[in-house]
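The chain below stands alone and is given as C-alpha cells, in the form predicted alone.
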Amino acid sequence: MVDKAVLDRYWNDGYLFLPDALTPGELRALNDDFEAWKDESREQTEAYGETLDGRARFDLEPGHTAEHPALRRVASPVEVSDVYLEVMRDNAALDVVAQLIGPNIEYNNSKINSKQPGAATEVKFHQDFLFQPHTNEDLIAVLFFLDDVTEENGPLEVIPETHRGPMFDHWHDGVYTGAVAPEVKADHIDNAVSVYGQAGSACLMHTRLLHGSALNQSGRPRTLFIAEYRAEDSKPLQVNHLPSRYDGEVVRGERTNRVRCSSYEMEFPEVPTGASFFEQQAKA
C-alpha cells in the first residue's frame, strides 16, 4: 500500500516507478523460465509456438542464431508458466493498481519483451488504449523489470502527463501503423523522461500514455515481463489482442458486472487478435 501522494503522483504524470515490486524468489522463478525459453530458441530459425488464436507465441529478433539467440517476444506466458501465472495473479505492484482503479480488478493481457544484446528493436512512439479500446479508460500496464534498466539497454522513455490529452492518430496514409506521426514525437521528446531502475523493479502506466523505447546498445539484456490489468467495470469493445483463457479473471476484489463508460472521438483499429506488435509499428 502506498500514501495518496504517490497516487497523486501517477494521476498527475500517467506513471509511477515501483521499486521492489517482485520479491527475489519471483524475480529468479521468472528468470529461470525466461532463461529456459531462450535456450529453447536456439533451435528454431522462426516465431514458433502457437497461443490460442493460432499465431506465434515465441518471436525472433532477425539476426537470431543457435550461438546468439535473440528471443524478443513471449506473447501471454501466462498459458504455458505457472510461475509467471503466479505473480500475474498476485504481487505488490497489483495492489497499488487496486488503490488506483479498484477495488476490483480484473487481468487483461500479458507479454514479455526482451531486447537482447545489440537488439535492432525499437518500439515507436504511441498510446495502448488505441490498441484496446474500452468502455472506460481504467487500464494500468505493469512493466516489471527482469534485468537492470540502464541508459544504454533501452529503457522505457515516457512523455508525462499525455495521458491527460489527446489520443493521438495511429493511421497513416490509410493504414494502422501503431505508432503517432513523427511530428507527434517532435513535438514531444523534448519531455521525454527514461525510467531505470534496478531488477524486480516496476513501472506502472496509464493506457494513454504516450511511450517508447529505443534501440539496445549495451552488452547487457533489457527484458520486461508486461502484464495489464483494467478496472472491473471496464469492459473490451473488441477482440483482445493477446489472447488468454485468464481474459477478466478477477484478481482483486470482486465481480459486479457494473459498466462505466466514457465517450471517444477516435477511430480505432480493427487489430488482428494475436497480432505482433512489432510487425504493427515495422509499418510505421
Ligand SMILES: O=C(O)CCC(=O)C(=O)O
The other form holds:
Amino acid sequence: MVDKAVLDRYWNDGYLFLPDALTPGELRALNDDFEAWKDESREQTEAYGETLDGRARFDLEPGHTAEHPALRRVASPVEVSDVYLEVMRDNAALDVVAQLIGPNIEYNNSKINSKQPGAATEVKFHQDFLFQPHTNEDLIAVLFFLDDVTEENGPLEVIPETHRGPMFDHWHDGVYTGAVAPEVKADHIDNAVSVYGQAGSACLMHTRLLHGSALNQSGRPRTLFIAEYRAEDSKPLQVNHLPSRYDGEVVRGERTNRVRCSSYEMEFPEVPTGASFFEQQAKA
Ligand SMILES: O=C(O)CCC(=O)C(=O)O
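The form predicted in complex with the ligand, contrasted with the form predicted alone above:
Shown next: the complete complex, the earlier chain at its head.
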C-alpha cells in the first residue's frame, strides 16, 4: 500500500515506479520459467506454440539461433506457468492498482517482453488503450522487471502526463500499426523519461500514457512480465488482443456487474489476425 501523495503522483504523471513489487522468491521463480522457455526456443526457427485465438505463443526475433536464442515475447504466460498465474493473481503491485482504480479489479491480459543482449527489436511509441477500447479508461499495465533495467538495455520510455492529453491515431494509410505517427513521437520525445530499476521492481502505467522502448545495446538481457488489469466496471468493447482463459477473472474485490462509461472518440483497432505485435508495429 502507498500513501496519497504517491497515488496523486500516478494520476498526475500517468505512471509510477514501485521498488520491491516482487519478493525474491517470486522473482527467482518467474526467471526460472522464462529461462526454461528460452532454452526450449533454441530448437525452434520460427514462432511456435498456440494461444486461444490460434496465434503463436512464443515469438522469436529475426536473427534468433540455437547459440543466441532471442525469444522476444511470450503471449499469456499465465496459461502455461503456475508461477506466472500465481503472481498475476496476487502481488504487491496489485494492492496499489486496487488503491488507484479499485476496489474491484479484473485481469485483462499478460505477456513477457524480452530483449536479449543486442536485441534489435524496439517497441514503437503507442498508447495501450488504442489496442483494446473499454467503456472507461481505468486500466493499468504493471510492468515487472525480471532483470535490472539500465540506460543501455532498452528501458521503458514514458512521456509523462500524456494520459491526460489526446488519443493519437494508430492507423496509417488504412493500416492499423499499433504505433503513433513519427511526427507524434518527434513532438514528445524531448519529454521522455526512461524508467530504470532493479530486478523485482515494477512500473505501473496508465492505459493512455504514450510510451515505447528502444533496442537493447548492452550485453545483458532486459525481460519484463507485463500484466494488465482493469476496474471491474470497465467493460471491453472489442476482443482481447491477447486472449486468455483468465480474461475477466476478479483478482481483487468482487463482481458487481456495473458498467461505467466515459465519453471519448477513437477509431477501433483491427481485430488481431495472424500478425504478432511486432509484425504489426513493423508496418508503421
Ligand atoms: O517492452 C517494453 O519495453 C514496452 C512494452 C509495451 O509497451 C507493450 O508491449 O505494450
